[in-house]
Amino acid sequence: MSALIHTDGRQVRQALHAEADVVIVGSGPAGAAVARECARSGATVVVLEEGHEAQPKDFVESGLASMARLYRDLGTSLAFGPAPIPFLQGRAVGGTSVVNGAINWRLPRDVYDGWVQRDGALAEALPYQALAAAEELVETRLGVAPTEAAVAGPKNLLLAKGAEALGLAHRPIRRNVRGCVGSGRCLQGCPHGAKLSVDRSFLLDAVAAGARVFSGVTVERVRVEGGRAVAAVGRAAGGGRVEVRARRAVVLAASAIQTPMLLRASGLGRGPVGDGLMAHPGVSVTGRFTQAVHNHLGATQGHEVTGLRHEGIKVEALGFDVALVASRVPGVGRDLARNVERLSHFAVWGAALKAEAQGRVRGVGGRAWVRYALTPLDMKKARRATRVLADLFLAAGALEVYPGLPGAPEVVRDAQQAAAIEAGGPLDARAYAMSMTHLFATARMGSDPARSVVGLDFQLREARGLYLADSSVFPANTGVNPQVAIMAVAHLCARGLLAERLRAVA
């Protein structure tokens, strides 16, 4: 047994009963932040995690093999709509932080102001200065700093060159790493242990303060008695039933997909539970350079273009393993073979979109059923982002750009062809090979019970002592990578929970 895991669910074949002051469902960034704060404040804590612990020595280079082991649904989770869109979620101790790109942003002030404009009570529930202080705490512990040029690699430096030539604001991505060597394997799990995912930071701190982590335990419902959440109930990977009773609080930090599913499975579906799903769908474009780029090497995602954030577009360099890069090159037959031979000269860049679309999450047979349809405005944004990516490649010196859009030029070699994408490219979501990251708002916090699920104290209105701490409580998407903001909000949730506990004791 590792120093992190108290109980491995694969070994639990008989009924297991435990008790703690605070029971947390989910060990990702939100759950880890709550566990650390509560344990350090003297509360007894149990963290329940469906996935298993993964050590750096176990991480493999293959993206597909990593998805099979470390991602929910083997990396095949889909949001259904006019065009099905895959979304990725980690399933391991440490949650998605184990397999994300290590990108960190504080919540932009304009995004926060938009939240408060829609619901003024949030200014008191989530004071900006308190949020900023929590973000500072998170960044300090995670060692967040800009990507160093020495480990950026050509794909990131070329994006910087293109953005500079176009006059677009850009910067090295701020990442939570220490001792990064630029192996380009963040999305498969860092084989060097250089990424400070929460299993290597916040959870370790929580365990050092007395928290217990139960891995391989799937929570199926929250038990409510007399209007109060009293336990989390589920099954261990070894087959045994598990019940962990909570003397003070149950905290759901299972993600914007699993948290509303768990609420509904527990009979706690009053209000817009599972509705209003928001996200950051993304488009990507491939370019070919004269020089070798080695897209699979260098910081996985080490540079970003921020100059179009006001349009809801944020461009990032993308790092994939060789097999996934090969899937992005054009051609068939001999043309494909020739491109595979010069695979080291291809780069893939992507744009995340702050979409206005709102979907919904339901559980069917224990699995998530997600509906999500991009709006016409979102599609215009996707088309524009594709053109911007083409412009960036050309400005960086790419010989050819491959937008991969039916109805658009198959190969783009000049700015006029790139402009034609935005002028006349498709607006049908089915034309775009999108993926979706950063999921929000399926159990929103707010002052209006008709439009929100949790109150301003993070507690579910239907059950006292049941707190929600993940991105499901966010009022809307953020347009930027949310890990730091999620952890800061979760930290504030924990502070509120502890204050409520002290009031109850008094």
Ligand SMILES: Cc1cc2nc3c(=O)[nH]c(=O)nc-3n(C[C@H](O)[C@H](O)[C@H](O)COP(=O)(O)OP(=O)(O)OC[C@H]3O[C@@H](n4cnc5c(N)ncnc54)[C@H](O)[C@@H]3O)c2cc1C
The other form holds:
Amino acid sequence: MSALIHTDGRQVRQALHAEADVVIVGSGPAGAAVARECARSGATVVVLEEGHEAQPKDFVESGLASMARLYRDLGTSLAFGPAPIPFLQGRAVGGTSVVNGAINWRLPRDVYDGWVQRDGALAEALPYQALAAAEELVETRLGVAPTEAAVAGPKNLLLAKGAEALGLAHRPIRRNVRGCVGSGRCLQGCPHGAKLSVDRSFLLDAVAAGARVFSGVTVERVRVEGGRAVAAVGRAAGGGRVEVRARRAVVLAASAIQTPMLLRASGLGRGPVGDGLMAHPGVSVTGRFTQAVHNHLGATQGHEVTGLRHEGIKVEALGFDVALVASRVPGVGRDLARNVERLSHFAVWGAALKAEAQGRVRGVGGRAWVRYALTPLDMKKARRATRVLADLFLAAGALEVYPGLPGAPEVVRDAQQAAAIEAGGPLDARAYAMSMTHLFATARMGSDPARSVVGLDFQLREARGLYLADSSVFPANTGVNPQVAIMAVAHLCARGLLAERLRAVA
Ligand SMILES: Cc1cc2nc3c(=O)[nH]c(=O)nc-3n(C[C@H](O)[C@H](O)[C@H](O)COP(=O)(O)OP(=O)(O)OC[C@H]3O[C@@H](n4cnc5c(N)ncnc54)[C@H](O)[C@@H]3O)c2cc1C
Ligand code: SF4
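Next up, the form predicted in complex with the ligand in place of the form predicted on its own?
And the full complex, kicking off with our chain again.
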């Protein structure tokens, strides 16, 4: 076992009891940030994580194999509505950061102002300066820096070229990597150990300060006694029951899907728990160039177009294994065979949408049951984003673009055809192959108990000592990649929790 793991749940066959000041459920960006801050402040900390530790040497190139090993539900989680939309989550020590694209964004000021406009009390709970200071800390620890051209690879450089030609603001993506060689495998786990996911940064710091990480332990509920959270209870992968008592606090950092599920499973469903799920559904488009692009190589996601953020559209180069591209090439029979032969000439770019839709999360038999229906406005955004992606490909010099939309031309060769997508393309969600990777707002923080689940101190209104630290507490989606903001908010949660402890001692 590595230095990171104190107890591997696969080896726990008998009942296991432990105790700590702070018990944290989930070891992703949110849980790791709380663990680090609490452990460094002298609190004893136990982190309970359902997934297992994953080492660079274990990561494989195959997307399917990686999903089976590192993603929840083997990567098959679905949100149901008029169109089923897959949503992806990691399940490992380090959470989704182990398989994410290493993109970093601070919470944009306009997004923050929008939150405070809706609930002025948030300015006090999440002061902008404190949030910015926490983001600075996160970025420094994660070594966040713009992607270097030397490792970007053609797909990212071509996106830059397209955006430049269209006059859209764009930039190399700011990534949390050190020694990246541009192998394009961030979403399968970095085999070079170059991505500073939280298992290679914040969790290491937490463990160095005395935190204990129990992997392979699924928390099933929080035990509440006398209106106060006193323990996290669950089972180890080896079959043993696990109970970790919390002297000060239980912190839920299990993600915007699993945190509300845990609350409800614990009988803590008062208020809009699990309601209001917000996300960034993504659309993607494929283009073919004269030259080889090798979409699966280069920094996985190394360039982004920021100039349409005010419309709720953010474009990024995409990367996964070659199967991603293979699944997107058009044609049947001989045409398909020809396209597969020149697979290296295809690139896939995507756009994340700041959707206004609000869904619902419930747990059924321990699994998430998610309802999510995009609004007509969201669908217009999806259609526009598809047109923008086509325009970018054409401006970058692509010979052909394949929007992959039933009801739109199979092949787009000029800007007029691209514009026709926005004017008359489908507005039915079933026409779009979307997926979601950023999830928010299922147990919101706020001053109004009817519209929020946690108070301004991050504590559940229904149970003292029960803190929520992940993007469940966000009042809305952000329109940008959320991991830095999640860690910063979790850091503030930890500071609040520690201050509360000091108040209790005094
Ligand atoms: C493919 C992909 C790419 C992404 N790329 C980016 C990116 O480039 N930049 C960015 O900012 N964001 C990205 N994201 C999103 C980002 O990774 C997440 O928003 C972030 O990891 C969420 O942090 P979290 O701590 O709330 O949850 P998670 O990271 O999901 O961690 C939660 C952890 O809790 C554990 N857990 C859940 N339930 C239980 C339970 N009952 N008992 C014990 N443990 C439990 C889970 O196994 C998991 O490990 C990406 C997401 C995906 C899926
Ligand atoms: S692009 Fe490759 S080397 Fe760079 S961080 Fe991602 S997986 Fe690691």
